[in-house]
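A single chain comes next, written as structure tokens; it is the form predicted on its own.
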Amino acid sequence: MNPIRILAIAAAVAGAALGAAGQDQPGGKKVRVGFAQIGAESDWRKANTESIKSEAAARGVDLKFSDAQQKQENQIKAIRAFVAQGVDVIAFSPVVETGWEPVLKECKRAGIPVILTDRAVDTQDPSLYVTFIGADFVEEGRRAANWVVKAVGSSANIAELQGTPGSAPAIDRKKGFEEVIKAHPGLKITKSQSGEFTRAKGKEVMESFLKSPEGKQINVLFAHNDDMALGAIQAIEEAGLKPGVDIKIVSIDAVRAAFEAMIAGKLNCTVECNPLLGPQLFDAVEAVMAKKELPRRIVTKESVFEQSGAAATIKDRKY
């Protein structure tokens, strides 16, 4: 019997959700999913890609994968190519929030449902995508700021390494962070610039921060991701300072390298942003193929990790 028919019977009897056998359409035809990834700019993104590819393989999904190399125009080209190929579902992590309506309307006209992962889009038409799976970036910013308040009290000169300009995590993490520190007038962001979510750019920007007139007063660094924080740590050390001591550092993602930096005493705190979205993505794909209704927003579960617990926690990290 065809796997999809077996599942349909099981669901009718037990009320179960569509499971791992849901990758085949009637007639044994594999579900085809087009995924347009941002790039490979960080350890987080690499783990995210691996999670998506491995989960697709495990479920027998025919995955069409594209790496946009952090360029929106490349993602748009990839999505149009997926439409031309007639895939069943399109999923992507948008480089930036705006500028997607024309290509999403093309997907809608073609009858191809769209799932957003990791990052959202800014659109006036909510029918252009089915659901958004990802973290609450505003809450991540709040968690980072709450750690700063706990760690240094109500007075600090903060340097901020922002993510890619116009991207959802950069906008929302900044928003959440500022929402908390505005209640503490002594916590001031004295330097803020994009490090483009990369280690190299994070190092470059931190070097410029430290050489600026305000550089000697910086005693806290908030980095929108771990890779930028790791680059900044190099810059701080090269300037003759002790990262994690002279400058307290909090970042976001909770990749393995961040735990290694915490164990070394160079990073103080990392706020988790879980990249392992493959299972949730393909659960959603299966639900879409079964014509089941999905919530508009699916939030991933995340934690906050401090230096004191890093050695005990690193063994459980999968990325």
Given for the second form:
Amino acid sequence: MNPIRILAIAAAVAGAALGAAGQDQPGGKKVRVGFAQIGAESDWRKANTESIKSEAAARGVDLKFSDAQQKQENQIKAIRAFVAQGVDVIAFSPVVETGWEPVLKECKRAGIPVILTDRAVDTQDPSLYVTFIGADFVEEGRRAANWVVKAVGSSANIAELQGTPGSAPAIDRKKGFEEVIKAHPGLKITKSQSGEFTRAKGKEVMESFLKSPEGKQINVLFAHNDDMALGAIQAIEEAGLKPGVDIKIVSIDAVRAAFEAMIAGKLNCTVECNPLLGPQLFDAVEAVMAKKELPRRIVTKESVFEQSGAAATIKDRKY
Ligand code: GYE
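Given the form predicted on its own above, I would also like to look at the protein as it appears in the form predicted in complex with beta-D-fucofuranose.
Below is the entire complex, every chain and molecule, led by the chain shown above.
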């Protein structure tokens, strides 16, 4: 037998073994999953993509991955292409909450189950997706505000860098933050604008905040993600101020670069949002393929990290 054929047989045997783990269909066909990612706008997103790709590879899933460069229309096109290819399961992280019903109905008509990861969609029709796996963004916003109350007190002029307009994390983090500060009339959001979840835009918007008439009074920054906080830190330094001291900063995600900024004394607190959703996603794919019931909502577990513990914690961070 020629060596290539032996290799092919070995691969088929390995495939059959994977089948026992539930990832292969009868007949040795790999499970085909289409994933429509938002883009690569932040360190969080890059860690999320890596988690999904590496978990698919580890489980022998045939993953069709598409990057929408933060555009809903590109995500819709990718989902339509997955439907045309007849994949077994479609999963995606919706860049914004609204506008998904038509394409989700196309998936339903084609009989392809949909799993939402990371961000939710706004729909009244529960039959359009099987489950939503992701964080509780409202709670993350509350946690950020609770840190402000604890560390700064009940009086501050707060600048807010919002995430992508219309996205679940931007809407919900703002909601949770405002819910907590409402109880403290001295805590005021004096500037608020989107920094699109990117470092570059976070820096640009913070520069304009600092130049505005209210700029000198800002003493707290709440950024909806770490990348925007890191961009803002640069803007604050360029304006001759000390980030973390003159302006206290709390952000969300808890990526490695945020820990480095905390160790350098420039960021005060980061609220964790776990991007490592690959294992949970493919557990859900396996359950769907086995026709098992799944909970409608799978919430990821997260915590809060402050400057004081950053040096001790950074070595355990996986992203
Ligand atoms: O916080 C941000 C990313 O949807 C939770 O998207 C995610 C957010 C995350 O770009 O960094």
